[in-house]
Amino acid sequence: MNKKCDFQILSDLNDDCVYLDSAATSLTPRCVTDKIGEYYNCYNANIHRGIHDWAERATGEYEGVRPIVKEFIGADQDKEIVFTSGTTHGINIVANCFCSDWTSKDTVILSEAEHHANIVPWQQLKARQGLRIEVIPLLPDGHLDFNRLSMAIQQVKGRCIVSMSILPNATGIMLDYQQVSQMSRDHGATVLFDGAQSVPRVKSDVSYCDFLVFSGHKIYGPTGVGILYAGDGLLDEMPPYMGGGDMIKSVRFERTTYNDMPWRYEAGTTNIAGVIGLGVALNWVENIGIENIYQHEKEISDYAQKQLNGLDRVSVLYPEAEKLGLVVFTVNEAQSVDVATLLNTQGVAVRSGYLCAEPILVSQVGRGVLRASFGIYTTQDDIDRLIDALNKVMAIL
């Protein structure tokens, strides 16, 4: 499969350019930012306050997304889709909403691969309010440990969240998330789910979780939105994140009567064109296939870790591990930064550092690594470039 055609930053201007770093952002498709054209060019106006025809346009354009999203991750219903700024935007309303009086008898339970965006908010909460965190390894063979989550879950004596990436930025092996829902749930525990990385490639399925949190820019979609979705009833009564306008049913110096939900958790005005766009984006997604996306970046996936693995001075982060979207690496005896600036040379575009994902690096790597990630657009023959280009990298360095 093939869709480099859809996208215009892939024409023949950039035909020289391997982009391998849809991890941290995907590419967009023409018809995205077309619709986004559209809605600048066309009915640019606020949404839920006029009643002249832009604005009743837009806004009926911003909220024909929420079904959009319901159906693509099998909600219920529209309300428990929250329009937000992205995956780290969602973990802060849940964190600061739904955890909003949690105590020291209280706990939080992450996984050792979490992305900054699930560990600060939670530290912060910590600072604050003085729960507990819990952290559960990773096996040798990058899985999770499920016996620590077990022994973990069962010694909460209060409440408790498990928040978890179903596939990590920086494992790019996929989460048993089926099973941490059931033993959650035999215990009690509130479930999150990061989908950041697993829903642009994997179907979802929202019965297995209380929240989960995703980006439109990692599904093909614009910067700067994206969504929480929340179990009907668990942040209905909650204080809200934000306060402002659009969050409010009614206000005076006296007291202020918050909206429903979703609205109760949009305050101001929010990234209308971007969730336009997002709509526009999994669409898209729907048209492909999630499906075919699955097995499209499967085979890439394994393709890439086979020819890496057998390159002598490079080292896979945890090369035995089947990968879903991304392979993490080394080089032995190179510094991860002049290999990505000397592959940049060769038009080749790589992810380099720690990856937002400090903990788990320091752990098991204790440096700086190296990330090639894929999207739909993403050929064999990129792969090919890339190992060429890290041979001509390796002869120099």
Contents of the next structure:
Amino acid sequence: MNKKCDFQILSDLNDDCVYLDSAATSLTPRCVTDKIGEYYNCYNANIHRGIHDWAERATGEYEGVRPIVKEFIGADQDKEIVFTSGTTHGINIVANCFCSDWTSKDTVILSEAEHHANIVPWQQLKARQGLRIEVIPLLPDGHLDFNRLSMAIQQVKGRCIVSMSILPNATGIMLDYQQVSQMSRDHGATVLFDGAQSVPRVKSDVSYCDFLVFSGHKIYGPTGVGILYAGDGLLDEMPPYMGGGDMIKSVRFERTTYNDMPWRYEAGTTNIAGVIGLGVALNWVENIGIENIYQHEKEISDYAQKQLNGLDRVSVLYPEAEKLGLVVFTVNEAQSVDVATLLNTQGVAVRSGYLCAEPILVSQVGRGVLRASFGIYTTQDDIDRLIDALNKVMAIL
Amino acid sequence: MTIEAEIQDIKEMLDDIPDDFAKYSTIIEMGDELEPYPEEFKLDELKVPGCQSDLWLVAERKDDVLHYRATSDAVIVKGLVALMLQILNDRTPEEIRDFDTDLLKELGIKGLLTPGRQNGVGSLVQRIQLLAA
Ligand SMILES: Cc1ncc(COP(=O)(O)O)c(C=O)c1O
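Can I have the other form now, the form predicted together with the partner chain, not the form predicted on its own?
Now the complete complex, all chains and molecules, led by this one.
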């Protein structure tokens, strides 16, 4: 599958760039950038307010994205889809609204491999109102320790939310989310899945969770837009996260009535062009088929891991585990920043450092790492170029 | 030699190297020549902030001039440190405070010496000047 031609940024102009940082941000196909341009050039207006033509068109395009998202993740109703600014925003809404009155009797259960976005909001809640945070470690092979999860869930006294990434951005190892879901629900716990890395490459099924969050910019869409799926009724009664225009039914100084789901969580003017662009991105992905994307990235990830495992000085994190979408590694006796800087001079873009997932990398690696991550446009040739460049870099480090 | 002339010299040396990869290799080799940095000075309070890797710097007064020692675990940063010290070491505080840091941009390695860049060379120069204040 060669999809490079759909991406302006991968055209002749940038011919010698090998982009291996899609886990941070995927590239954006021309159909998405065109659609964003069309909004600004043809019907640039605010939504839900004006009754003129442009406003109606903008509202129609914007609201038209809700059913696209609904279908894409297997939700039942449009109102379960909240437009956010991204994964981080979605998790903050759940922490601050769904868990607004949680105290030290209540528990959030995380895995050791979470992104900071799924750690810090809970710590903030804990600092304010004393919520318990339980962290489930990974086994030596990189998979979640289900015995520990089971023990942790059984010890819960009050309310409980299990909040985990389906595909952690620092390991690239799929969570057995169906088992997490079953274990949690057997004990009445609520389930939040961070789908930032999984939604772009594995079929999503929200029947396994209560909340699902993901970002547009990791699924070939624009930055600054994302989705919070909230199962029917879960957020209806909660005080909203942010107050302002469009999230209300009526405002008097004596009393304000909040709007219904999902608009009660979309205060102010949202990222209208971003939402419309995301709709096109999801349709584009749907046309290629998420199964095909999965197959392609599986092959690329296997190939990359095999090639990296074959280099003497390279240590892959969890070298035996199956990876999807990314491979994390270090070069023995070389600092990751040095390697990344030199790879960049060879036109190879990788991520270095702690990948916004310090806890797992500090405990498993103890220093900054390198991450090669992939998208629909990544080819075996790109991986070969990474390996060649790495060999060249290692020769001088 | 003045600071300006030293920068000019290094610029000419780097300009002769055909590509960025080779420039970095030369810079890394310069790091190998750096005056050894005492292990006991690898203290948190001597770290230069704003760098993805650790970078330590100490200054001491020797007669009229300031003598700096610095190092990093990352070899590119260490090489850049060597390059900066070749320009700025053993000069009077006035010289160090007053030179035009924009001149460093002329060294011309893509983005290398821009402040805010993760390699922290911008912060290093700032700290060198601060210690000369
Ligand atoms: C697993 C995971 N969760 C959360 C995030 C945060 O996403 P955003 O910055 O788009 O809110 C990321 C992005 O790096 C991620 O990979």
